[in-house]
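Here we start with a single chain on its own, the form predicted on its own, put down as structure tokens.
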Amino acid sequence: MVTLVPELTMELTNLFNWLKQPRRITLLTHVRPDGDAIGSALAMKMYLEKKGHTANVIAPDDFPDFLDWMPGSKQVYIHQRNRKTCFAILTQSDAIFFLDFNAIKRIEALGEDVMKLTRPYVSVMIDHHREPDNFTDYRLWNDHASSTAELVYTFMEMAGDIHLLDQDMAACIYAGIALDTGIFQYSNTTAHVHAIAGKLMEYGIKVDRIHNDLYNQYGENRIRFIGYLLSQKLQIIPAYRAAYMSITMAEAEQYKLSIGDKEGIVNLPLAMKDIDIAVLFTEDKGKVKMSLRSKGDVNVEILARNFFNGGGHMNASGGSSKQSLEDTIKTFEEVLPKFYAMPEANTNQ
């Protein structure tokens, strides 16, 4: 079970009491929402609606189409495409839930609209990332949780509402947990996570179908692109057991990559026995996005947070740079010795 300090439990009890009356609730995800963010938001939406609330999900921008199978995915409002409608929904909200992120800056323009709200609303954070900002009235936060989806399950459990869980909710929660644990292979896969997964399966979810929907729905262009990356762009730094690849905007256009086609690519170099760190650099307008992965006790969250304006988890983090793609890669190579010199870089030290 998630361990909470008594004060936080008491605060959540107040929230649960407040939710006994029908409310208008808006659920927000972070930019470039992944399976944990969308799965958590949709499961929470279905749960709140069963409780008699009106619930809407707003994502800052589009999510990968391999998540389209999730129940309710077509009802997600995309702020980037319909800002006026999303703002109108926000202005009518009695409560706003912030799911899978812990700082307003993580929702960019959507966050700007949230800050413009003048009507009072109750704010709730449900998240598992390190070092949360203090911007909500209530929070269910645990950086030892595998995923926000796990915490959504915990939220329902703590509210005494686990009996409201159904097959659709279970599928969304399971998908979020599976994606954020790397199909139950990362170090955040605990006995508690397996226990929850087992309980979710009791609702009749088709695990094989979920895995197929999450991992086997890509187009031919992505497979050919991966071949190109591995043969032409993979770089190895043996001294630091690191590997990286980079994607330019021109390459993304050439291979007609869609949203989600880059998902999982960063993990591929970790299949090598002599590699502990893998990084994918993606060129974007005015910045470079970074996905960092590691295995074992190497803590890439420290690398992302200290050198690349990012953060996340020990084995899976993200970062960004305003330098050019070439300069960002050069900086990465230069900071690797500094990173490994930090005691917290390796949790086994």
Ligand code: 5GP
Second form
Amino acid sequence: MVTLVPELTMELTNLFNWLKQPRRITLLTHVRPDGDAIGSALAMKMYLEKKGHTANVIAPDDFPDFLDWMPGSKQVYIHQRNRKTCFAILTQSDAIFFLDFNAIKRIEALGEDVMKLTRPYVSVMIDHHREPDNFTDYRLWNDHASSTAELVYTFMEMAGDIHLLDQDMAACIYAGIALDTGIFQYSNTTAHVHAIAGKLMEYGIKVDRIHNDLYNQYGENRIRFIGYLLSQKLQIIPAYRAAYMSITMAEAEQYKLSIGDKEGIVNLPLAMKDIDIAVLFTEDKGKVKMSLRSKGDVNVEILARNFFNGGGHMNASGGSSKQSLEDTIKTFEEVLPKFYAMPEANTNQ
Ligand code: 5GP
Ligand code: MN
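I have the form predicted on its own already, so could you send the form predicted together with the named molecule?
All chains and molecules follow, beginning with the one already shown.
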């Protein structure tokens, strides 16, 4: 069972006391928010509102359509499209919660607005990514937690408020956990995770429906695009048990890909028995976004952090490069031997 650092628990008691008065609270997620980020933020919003607070969610940019079913998703403010309103909300905040990320740079332009705030506010990080920056008053952080959604559940439990859970909150938390554990298959799937999922099911959530809403939402374009990528773009580097694919801006346009259409594609090469690392390079304006995944003891967080200005988890990380797509791929091929020479590259060494 995951246990939390005792001092943090003590500190959080002060936060729980502060939250006995109604407060105006803003919940922020990381850029390109995923289901754990949005699910955590929406569950937290519902919980805080039940406690008598005013709560708003701001995401830096759009989230995938397959999260639209989440209760409250329509009320999420998108900073990139509504910067003025978002700034007005921020300036009126008594507290800001940072959910599913642990460095201000992970919210890009939204972070610049947060830095401009002159009125004091209480700051809280709830996160499970490695190597957190120290920029908040409070944190509920544990890199052994499966997901931020699991930590939102823990937050409510520690506050003595688990009785406030309802079906809508349970669905958002369940979805966050399901997505970040690859539907209960990755090594972050602990007995504790299953116990929480079991408790959430007692609130009447329909797991088959949640799975259908999350995973069976492909358009024809996406399924054909995956076929194209796997047949035409997959590259294998057998010596390093690595596979990669890339998506150019022209391909994204040709196949009319929306944000959610790229989700999960990076994992596909890991189904090969001789592959331990899979990378997806996505060309964007002025940069290349990278998704990195690994199996077993191979630590792609080290690869993302040391060579691609990123981070995340041991088996699932992200990063970016300002080089062209071609040069980024070249750099990747060049740094692979350097990465494997690092003692931290393989946690079993
Ligand atoms: P994805 O590949 O799905 O975008 O991200 C995989 C994991 O790495 C997620 O937990 C995500 O939050 C994290 N991540 C993605 N991009 C970055 C990045 O640029 N920097 C850091 N520190 N983490 C990232
Ligand atoms: Mn997460």
